[in-house]
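Just one chain follows, in the form predicted on its own, and it is written as structure tokens.
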Amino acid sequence: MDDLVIARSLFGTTMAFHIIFATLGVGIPLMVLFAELLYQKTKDRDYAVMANRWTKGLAVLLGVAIPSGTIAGVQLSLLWPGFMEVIGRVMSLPFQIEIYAFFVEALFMSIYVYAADRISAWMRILSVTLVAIGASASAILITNVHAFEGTPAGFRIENGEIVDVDPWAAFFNPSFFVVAGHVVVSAFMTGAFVIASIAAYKMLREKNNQRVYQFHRKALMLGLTVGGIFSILTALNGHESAQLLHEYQPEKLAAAEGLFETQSHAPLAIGGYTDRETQSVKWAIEIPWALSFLAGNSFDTVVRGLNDFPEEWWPPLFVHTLFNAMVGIGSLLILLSGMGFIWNKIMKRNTFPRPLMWSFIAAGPLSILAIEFGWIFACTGRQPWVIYRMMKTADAVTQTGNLAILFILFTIVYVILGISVVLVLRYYFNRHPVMNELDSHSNDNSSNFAQ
């Protein structure tokens, strides 16, 4: 592999690892907030136990998210010096503001973890609210650099020089709000479904212990409810994202749908794979006119095909598969949350069928896979550009050699870190089973009642 492929592979591996922890670091604080609000409203101590245990798990995840994010930042400078030259001149604003967002998150996370039992109810809610806001703001600010790559604004390159720099125009680039919305709602969705997965697994394991079973059942329903809401919002935001691609990155939209010829009433291709030789999507199910409607809210919207662009500008055609996998998982998650709601609230059943429970268990890993597919699609679909139509990825890569050794070493580090996280979480929660906390709260309630 040449340096460009190795550099992309190394940074891609770093981001694929980091994004798991970063996403959960945004999604789980919202679940903690909802648990706190439910506890304050209902005085059901189960929700206080949920908030406490989820916070402990979050602290472990952040212990990996922070250093892996730091590694990603260092790799940006080392692997992509040409790109970082532009970022340093034009787009450094999000990095500067992100420091304050992280400060808010870390400060109030510390207050909530170490002083939750010593502060008032409203202060507990305020603390975890600011943790959620800080985490979301950090994600938005960092992801805004990616938005800028796809819809650059606030500068020009003239004779190799960066001129007419406007940092605020770069910050509020055309895709800022859509990308910011997508990263937040998809993270909230993922955090909720991961909680639901764990709860469903524990329900199967603890089906003979009704006290623990009911505790996890409450967590499952909370996860499915929040996950369902944000999966719908993610789908709606995805519609806006498609319209953004239609306007600003038309070849990316064409590659996502395997569309080669410009046309109105363009069909939406579901499934299959893109065949370059025949310029078609093999084995796909086509929905007539749907792509035109998705792109412009009208069936006669003209969607540009790949043949309108030089072939060296085409993204890799496998992005069609990534796009389909992302959308397919999102649709399945909406279906699962709907089934859970119907079974619990409408049919009033106390237990779920075993196949449905295993589907709930799969929902968390699937939501993380959707995040991975979406991230790879977003970055790979922009190729060959690192800054769309302004700087090619090949022009931004470092000329330093020996990247293959770094790739191997960092991959080993990520494997070790991933295994360590699983072992630490298992060790902690095995040493602190939920039944102990439920008994402790029950004893506290009994003592308060006796007094």
The other form holds:
Amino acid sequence: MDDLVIARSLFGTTMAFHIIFATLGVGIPLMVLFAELLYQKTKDRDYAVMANRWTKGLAVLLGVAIPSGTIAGVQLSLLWPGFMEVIGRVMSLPFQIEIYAFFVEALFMSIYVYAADRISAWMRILSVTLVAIGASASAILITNVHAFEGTPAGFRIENGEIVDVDPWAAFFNPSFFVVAGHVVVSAFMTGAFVIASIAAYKMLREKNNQRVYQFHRKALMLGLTVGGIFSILTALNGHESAQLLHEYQPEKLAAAEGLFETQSHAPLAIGGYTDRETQSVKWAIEIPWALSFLAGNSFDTVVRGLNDFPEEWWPPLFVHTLFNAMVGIGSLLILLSGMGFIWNKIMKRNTFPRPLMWSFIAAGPLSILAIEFGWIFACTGRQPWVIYRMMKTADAVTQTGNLAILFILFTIVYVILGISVVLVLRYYFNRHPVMNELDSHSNDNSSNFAQ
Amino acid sequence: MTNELIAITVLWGFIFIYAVMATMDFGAGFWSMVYMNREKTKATNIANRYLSPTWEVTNVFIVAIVVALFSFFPGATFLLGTVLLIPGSIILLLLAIRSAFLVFAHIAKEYKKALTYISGISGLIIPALLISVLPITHGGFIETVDGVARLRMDKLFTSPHEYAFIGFAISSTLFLSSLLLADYSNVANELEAYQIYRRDALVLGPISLLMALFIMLTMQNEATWLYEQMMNYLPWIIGSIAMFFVAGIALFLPSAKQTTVKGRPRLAVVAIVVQYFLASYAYGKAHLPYMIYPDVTIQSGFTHPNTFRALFTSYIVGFVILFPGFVYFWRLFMKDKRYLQQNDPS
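What would the structure be for the form predicted together with its partner chain, given that what you showed me was the form predicted on its own?
Complete assembly follows, chain above in first position.
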């Protein structure tokens, strides 16, 4: 393997690992905030217990999210010095502002966790709100750099020199709002569905303990509601992302859809795999005219195909599969929360059938998978460019060599951290069953307890 | 002041703040390992109580340094990123393991021992590696072959100058942290812990001063340009040494509030921070205009002026927004007696 492939694999592994914890670090604070607010509104202690336990879990996850994010940030300069030289001159604002967001999150996370018993309820809510805002802002700002890579703005390269630098034009590059919005709402969705997964699993296991069962049922309903809302927002925003690709990175959309010939009334290919030889998507279900409509809101929108571009500019063709997997999971999640809503609110059933419960359990892991697919699609779909039509990834990579050994070392550390985080979470929550916390509050909750 | 000078001052400010906060952080991890088995004293508890809320904030500073570096000095970042790939990666790996296991140790009490060892030992290795960036910037360890810059590891790790810095980093880490923990336990009225940390500080202070002299000694031969420039700032260096003795005296003064123990640790902490401030100012000023001798100066590596202006604005806005947060944080964890004196840190 050459250095470029290893460097991409190493950085990709870092991001694939980091993104799990970063996403939950954005999504779970929002759930904690909702639980705190519900506690203030209903005075039902169960919500306070939820907020407390989710925060404990969040603290452990942040123990991995923060160092892996530090790795990602520094690795950018170590692995892609050519890229970061441009970023430093043109697009360093989001990194800089992200530091402030990061500070807000770190300060108030510590205050929320370690000073909870010494500050008032409203100060607690303000702290956790600031944690959620700080985490979301970090995600938005860092994603902005990714948006800039796809739709660069605010500079030109003339004879190898960077000229006409306008850092704010770079900051507000054309895809900033849509791409950053996609990352944030999908993170909220993922956080909510992970909570719902755990709650559903616990409900199946604690069927005979009514008190604990009811606790998890409340958590499941909260998770499904929040997850459902944000899965719809994610889909709406995803539609805009696709239209953005149509306008700014047509070859990426063409690769995502496996479209070779430029045409109006373009069909949408669902499933299957893209075949380079026959220039078609094999085994796909084709919906006539649909792609044109999705790309430009009308059937005679001309969608550009891959053959319009030199072949060395084509993204890898497997991105079609990644794109489909992401969209497929997203649609499935909307369907799931919709079914939960109908079953519970319209048909007024109190319990969910077993298969539905198992689908809820799958919702969390599926959301995380969708996030992974989405990121791999977004980044490999931009290849061979690191900054679209400005700088090739191959020109940005470090010249130092010795990358293979680093790739192995980092992978080992990620495996160790990944395993330990699961063990620590299991250890903690096994030692501190929710029953104990519910018991200690049973006085002011006796009516609930009798159910 | 030129833009370049403002930028390098901000970067230096971050490095100084991180250096102080991180030595306390790394040192506290080490002390909580050393005093883990002494059940009667609260020395470990004190270290943990300080460490728990602060490591996250400290960690932000290391990211802040890297961001300030590549946003203000992209040219220097290119060279540093290229030559520091291996040492930088090792630091990252250690930092990741340490931070994660620090959190894990807190949550999973049963594994506390093993986890505390990991974060304690890595807490000594990380500062030793981090400080190696300084001798690398003094020149002589980077060679360029076919247009590609490489770090001569063999040269670096056979250089006495490098080892002087490593010795200084480790002794300073332990010295600063023991002093701060002495002050922290004094505020918390944990007298036994106070006496332990005061004793450690008294032993380690002179060692770290010797290491600083060792750095100057090796610099004379290995980075003559820097040594000669530093001699222009001799009053600063003398002032720095004077503050060291002020701190020493402060630890023997009669205590302001106790009758059974000696020393005014808060005065000593302030004096030592001033000591390091003066010394690092003299070092930094003498280092200019070079960032990496002799290849990169603050002018040659500087960012685009438009970007600098935008960044500078964001610094001012960011500071205004964050300052109240820092004050609130300080009051909750460094001053509030309810936190400092609790029996079982949660």
